[in-house]
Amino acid sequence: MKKIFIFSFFVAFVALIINLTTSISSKSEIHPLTHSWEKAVPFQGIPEGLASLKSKDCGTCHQEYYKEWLTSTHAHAWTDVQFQAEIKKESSPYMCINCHIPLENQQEYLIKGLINGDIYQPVKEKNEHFDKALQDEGINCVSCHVRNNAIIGVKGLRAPHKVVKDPEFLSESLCIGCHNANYKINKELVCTFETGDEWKVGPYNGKKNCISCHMQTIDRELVKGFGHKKSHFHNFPGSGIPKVKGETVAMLLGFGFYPSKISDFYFKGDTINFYFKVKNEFAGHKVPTGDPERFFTFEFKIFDSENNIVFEKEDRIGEEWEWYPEAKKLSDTNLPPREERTFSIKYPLLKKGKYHLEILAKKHRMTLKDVQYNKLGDNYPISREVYKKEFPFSVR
């Protein structure tokens, strides 16, 4: 008897979570994909005269953009360590992949919705064309040239594959669709990537834009064989601060540095009054631009003849954040276009010796703090000195 109450009890126990289930899923509802980050690039075949959309096989033509490609940033975008370590995240939504891997053919599950408009609730569906070789190069040739089955090019030239001309596709547009992405996702959650609308708003849109700075014009073969022609640099440099220790990556540098002048000698007594200027007189968008952890700093030291630091000091430029346990910007010391800053250091002289003041500047990643939260290791590139200099002077 008490087996069959047991029984009975378990019965209609399940019955019970069975009917919640119900409840619950018959209250939910399946959202469309309404904004453009939440998609992926659609499908593309390979264009007739291609063996494949890779661009290690683009590369076999097109050599020189493939070699320059290959120690980008863009290369990097998938296999990035740091942003490996942030979409294994629990609170890393689906669509962070949307800009590293933008194709769906990159993309091993394809999203056809939300369940209730969850962006942590997708509706997944295993994707039969996703390529894995094709994900590993994160933001490739494809990304940018090829869609409708076609190859998309700035002049229309006689190739063995099909070629489109659409030089306003290829505009700076097709950078920002990416590179301005500003969206609160919730409280925890915000992608502030905002270079474009920097750049909007800044003096030389109109006059230079992301290809005149990223992607500067060079003159050399297309194709080898083929003759030199006027192309794009395919680096697309900018922090210089590469994703795999030992890289060599092109680096391009907003700043201009201007110290003031400091005299040989000086007499026991005097005070050091030294000025550096810095100057966004190169870039424009703000420096430093994009994701929200980089920085710059600039370390003034002077040194004794015995080479012992007897003063020290360091400046920062750059945002400061509270992640935690809501997202907010706490202070921001990014530069404008053509805007400037000035630093400065008073010292003292009450000993008489040799000195020298050294400065450095450097480009940061993010702080070691993040490198050591993420657990991404001791050999990941995190920053890149970007001016050096030492002045001597003695004191009488």
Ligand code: HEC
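Any chance you could show the form predicted together with heme C after that form predicted alone?
Keep in mind that what follows is only the chain, not its partners or any molecules around it.
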């Protein structure tokens, strides 16, 4: 079951203020929203020159960007089956939506404050400007590109819409604003998205950032007929586990895999000593990162000539949590950038014949148990293969 709630460390200050005020008076008081994650991005009007804020309409001119974004996880941040299941739970506080549908225009209610500062008692008001179609787009073009009713860019181009040049805004800090939050608010509420912090202390800080790896550059036209420029892919590749079965999404692979050598034949009585090295070669943060439900498995199996499994072992990289009675991280074997881990198998060969060793590595969104607990159905993909290889050998 999922009990991971994401809050910024600022909650600490809020909690402190709540404690102070509630100890002074026990009456209901409405506390203002003071911190960024508590609030939506303020209402945005349609920038001059445009017909709407919808990504589809940006796509009439920026055609390739729109097609790429459609395949991204960002486009599913609201409609995601697991997200929808989670926010219907009473234990999910109102501000879950602020990173998934960040604009006020996308939210059905305006939150005016918190009764006694309690995140479970928001003061709600119907939002007159609520736009359902924008909500369904999740993290859309305007989430990242519209502020103060203008399009934010990095180049300062002339366009049919108002452009404000602000490279600072469109830097890794935009990504980290949502991809980092680490705080324990109460016994069962813990946030552990630390991708930003992992990157900051890692070897890529100052060399490559979120954008260098997740938005690769290509020379092309931003809009047909306007000439080639340096541009960025907008499919935001990540885990590569699609949201709907049968779909494929762009992916990145963090690990390099290095199996040790295996001989073509052995003698009866020999022992196979096999090593499998996994190195985080390509990611700027731990692998896996972010959502603590993510993990990798490494299955090692030896089959005899009749295809019976004669040896089996499974290793894992990921975090393990206990949620009751108190959220507690039990272990964390996520691999930091450039670090490696080696798994080994040992198998005594007692019978002659033909064999093969099979290695299968998979990345998992979550466990099957969690899928069933949350009733997410059979159509929600939960893993993908990242490495598979067979090594045949014989024993004389």
